[in-house]
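Take a look at this one chain, the form predicted on its own, written out in C-alpha cells.
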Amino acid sequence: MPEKMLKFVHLPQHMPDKRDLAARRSDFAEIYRRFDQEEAARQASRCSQCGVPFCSVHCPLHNNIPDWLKLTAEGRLEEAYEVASATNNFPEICGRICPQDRLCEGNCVIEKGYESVTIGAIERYITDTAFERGLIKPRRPRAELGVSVGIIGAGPAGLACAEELRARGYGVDVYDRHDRIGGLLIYGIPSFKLEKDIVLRRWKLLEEAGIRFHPRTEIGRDITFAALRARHAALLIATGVYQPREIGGPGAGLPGIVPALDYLIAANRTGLGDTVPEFDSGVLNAAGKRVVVIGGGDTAMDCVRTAVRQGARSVQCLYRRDRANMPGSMREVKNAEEEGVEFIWLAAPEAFLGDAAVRGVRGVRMRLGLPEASGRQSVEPVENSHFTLPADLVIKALGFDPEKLPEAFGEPALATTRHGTLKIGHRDFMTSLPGVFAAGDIVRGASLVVWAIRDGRDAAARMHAWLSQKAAIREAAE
C-alpha cells in the first residue's frame, strides 16, 4: 500500500471549517469553506483503501471513491476528477447536497473513534479546483447519429439523461416549465446548500456540449405530448414530484399555512433577483415572524434555517418521531441547531388556531410503538399532552406527490401506479407508451438528488439500447 494512504490510525478527521455563525444566519452564502490542496490530500490520505468498499457499495452511483481518494492524496487533479465524473454527472453538486452521513461516509469502514473519511468534501474540492483550472470540458459527441430525443424536465435525472445521449451522438432537446435550468437543484434547494452560480456554470457545459434548451416551456400548454412524440425517436419524462402533502385537522385552510417548496421557490427566486410579490407582500416570508415547521425529511431542515436567515423572530419544528428516527440528514439538523433552531420532537399538529390567519398550533406529544410494515416504528398519541405553540407562518414540510401527468399531458394512455407514479418496465425504463421512458422522482417518489442522476444515466443507455435496435431492424428490412 503507498505510504500516502491509511493515514487515518494517527491523523485525525478534519470536517471543512463553518463560517462564522453569526454571518452565516444573516446571508445565504455555503456555510462550508473549502478545503485547500493540502488539506484536501491530507483527508483523503485517511482512506484505507480497504478490500471491499462499503462507501461504493452504498453510493447510489457506485463511485469510485477509493480511487479518487488516492488520486487525490497523491496530488493528481485532473486524473481524480476523471475517476470521479466517470460515474457521476454532477460531482460538485453531490459533493454539496447528499446526505454523505448516510450514505458513503456513514458506510465508512473505519471504525468509530477514528471516524470516517469526509468524501463529500474532497468530491467538492476535485471538481471546484478542477473547474477553476480549466480542466473540465463540455462532452462533445465524436459523430453525430442523426437521431433525436427529447427530455421533459431539466432536474437532475433529466440533465444526466440529456448528457449521457449527447455525448453518444444524439441531438437533444430538454424541456422544463421554469425559466432556468436545474429543477430543484435551482428552485428548491437553498443556496446556503448549493448556490446557484454552480448549478448556472453546468448549465452553461451542457449547452456547450450541444444540448437544446427550452425553458418556459409546459407540455399540454405549450405544446402537445402528442406533438413531442411526432418531433423525436424517443421521450424521456423526467419532471420529478411537486405536489404537496396536505394536511388535515381544524384550521387547516388559515391563511399562513403554505407548502414548503412555494416557500422554498419563493426564497430562491428573490435571491435569484427575481420580483416575488408573494414573499414581497409577506405572504412568504419569514421577517418578524414566529415560524413552525411540520416534517423531519431535508426539505423541513431547508425551511427552518431559511427562516433564520430571513430574520423569523423564533423557528420550531415539529417532528411526530424521535431524532433517532428523522430522515433528514444528522448533519443538518446540527447545523440548524446551531443556528438557532428548536427542535420538539415526538409531537404532531392536531389543530390550528386562528381567525383572519393563522396564530397557533396545537399538538399533542406522541410515543413510539412497535414497528410498521417499513420497519419503522409506529407512533401513537401521548393522552392529555396537548400543548400550544404560537405561529405566525406554519410551513408544510410532509413530503411530496407527483402530479397528475395523464391529464396535465392530454395523454389517457400514460399508465400510472396507485401512488400516482408513472409506470415503467424496471429493465427498459419504458413507460406504457411505445418510445416513452420515465425516470427519476417520477418513477420512484420524492427521492434524493444522487438517486435521480442514478436513474437518469440508467434510462440514457436503455434508450440508447432501444434506439439502437430500432435502427438496426430498420437497416435490415431495407
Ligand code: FAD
Given for the second form:
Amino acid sequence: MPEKMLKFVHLPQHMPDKRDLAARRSDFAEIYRRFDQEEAARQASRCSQCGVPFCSVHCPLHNNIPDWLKLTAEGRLEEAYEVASATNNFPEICGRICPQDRLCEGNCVIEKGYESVTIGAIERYITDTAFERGLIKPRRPRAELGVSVGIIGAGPAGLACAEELRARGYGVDVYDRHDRIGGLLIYGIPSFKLEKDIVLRRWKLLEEAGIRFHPRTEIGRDITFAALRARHAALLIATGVYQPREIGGPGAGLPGIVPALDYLIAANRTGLGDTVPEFDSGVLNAAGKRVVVIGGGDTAMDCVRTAVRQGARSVQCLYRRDRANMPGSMREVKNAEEEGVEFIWLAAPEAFLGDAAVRGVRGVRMRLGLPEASGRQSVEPVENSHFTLPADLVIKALGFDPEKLPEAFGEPALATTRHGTLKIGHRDFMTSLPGVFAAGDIVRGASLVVWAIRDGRDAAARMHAWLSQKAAIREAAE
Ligand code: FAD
Ligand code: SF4
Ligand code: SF4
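Other form of same protein, the form predicted together with the named molecule, not the form predicted on its own:
Every chain and every other molecule in the complex is listed next, the one we just looked at coming first.
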C-alpha cells in the first residue's frame, strides 16, 4: 500500500467549498469551487485502495476510481487523466452532475463511519486541470475506414458513441434538431450545475476530431428517416425523451401553468445570449412572481433553483411523497433549501385557481400507503386537508415520456416497449430494424447522463462489431 494513501482515519472529508449564498442566489455560475492541487491530493489520499472497490462497481461506467485517486494523491495528473478518460468520454461533466451520493460515493466503503472519498470533485479536478494544461487532444483516427455512420441526437449518448466510432476511423455525422450540441447538457441542465462553456469545449474537441455536426436538422421533418438510412451504413437513434407528463384537474389549462423543460430551455437560452420572446414577455420568467413547482425529481430541483436566481418573490415545491422517497438528489434538495426554497412534502395539487391566468394552487395533503408493484409506497389523500397556495407561475415537472418515434420517423416497423421506449437486443443494441441501433433515454426512459454515456459507448462497440462482420462477409463473397 503506498504511503500516501489510507488517510481517511485522520483526514476528514472536505467537499469543495460552495460560493457565498447571496452571490449564488443572484447569478447562474456553478456553486462549487474547484479543488486546488493540494486539496485534491489530500482528499484523494483518503482512499483505502479497496481490493474490490464498491465505488467502481456502482459507477455505471465502472471507472477505475482507486487508480486515478492514487495517481492524484501522487501528483501524477497526466496519468490520472489517462485512466479517468479511458472509461468515460466526459469525466468533467460526470464529476459535476452525477448523483454521486447514490452511485460511487454512496457506495464507498469508508462511508461507514468516516464519510466517503470525494470522488466526483476529484474527477472534475483531474479533467478541468488536464484541459487547462493542454493535455486533452481530439481523438482523431490513425486511418479512415471509409464507412459512414449517422447518429440522431447530440446528447451525451449520441456524443459518446460518435467519439468512440470516430476514434475507430468511421466517418461520423451527428444530426440534431437544436441549434447547439449537447442535448439536455446544453438546454436542460442549468448553468449553476454545469456551466455551458464546459459543454461547448467538448463540442469543439469533437469537431476537431472530424465529427460532422448537422444542427437544426430534425429527422422526420427536415430529412426522412428512410433517406438517412440510405445515406449511412448504420444509424444510432439517441433522441432522448421529451414528452412532458401532463397534470389534470380543474384549471389545469390556465395561462401561467408551464412545462418545466420550456421554462428551463428559455432560461438556458437567455444565459447563452439568445433572444427568447417568451422570457422577455415574462411568460417563462419567474422574476417578481410567486412560483409553485410540482414534482420531486432533478428537473423540479432545477426549476426551483432557476426561479430563485431569476428573482422570484417566493418559491415553493409541492411533492406528493416525503423527503426520503423523492427521486431527486439529496444534495440538490439541500442546495435548494439553502437558497430559500420551501418544500411542501406529502402534498399534491387538486385544482388551479384563477380566471384569466393562474392565481393559486389548491392542494391536498397526502399520506404514504402500502407498497406498489414497483416497491415504492403508494400515496393517498388525507380527508379534509385542503389548502391553497397563492401562485403567479406554476411549473409542471412530473417527468417525461418518449415521443412516438415509429410515427415521427414514418417507420411502423420500429418496435417499441409498452412504455414507448425503443426495443433493442440486449446483446447487440440493435432495434427491430437491421443496422439501426439505439441508446440513452430513448431506450431506458428518463435516466442519467452517466448511463447515457455508458450506453453510447456500448452501442459504438456493437455497431463496430456489426459493421466489421458485414464487411468481412462482403469481402468473403467477392
Ligand atoms: P438527450 O440529452 O435528451 O439528447 C437527445 C438529443 O436528441 C437532443 O439534443 C434532441 O434535440 C435530439 N433529438 C430528439 N429528436 C430528434 C429528431 N427527431 N431529430 C434530430 N434530433 C433529435 N442527469 C444527471 O445525470 N444529472 C443531472 O443533474 C441531471 N439533471 C437533469 C435536469 C433536467 C432538467 C433534465 C430534463 C434531465 C436531467 N438529467 C440529469 C438527465 C439527463 O440529462 C439525461 O438522462 C441525458 O441527457 C440523456 O441523454 P440522451 O443522450 O439519451 O438524450
Ligand atoms: Fe462517480 Fe459518476 Fe464519476 Fe462514476 S462517472 S465515478 S458515478 S461521478
Ligand atoms: Fe477508495 Fe472508497 Fe473506492 Fe474503496 S470504495 S477504493 S475507499 S473510493
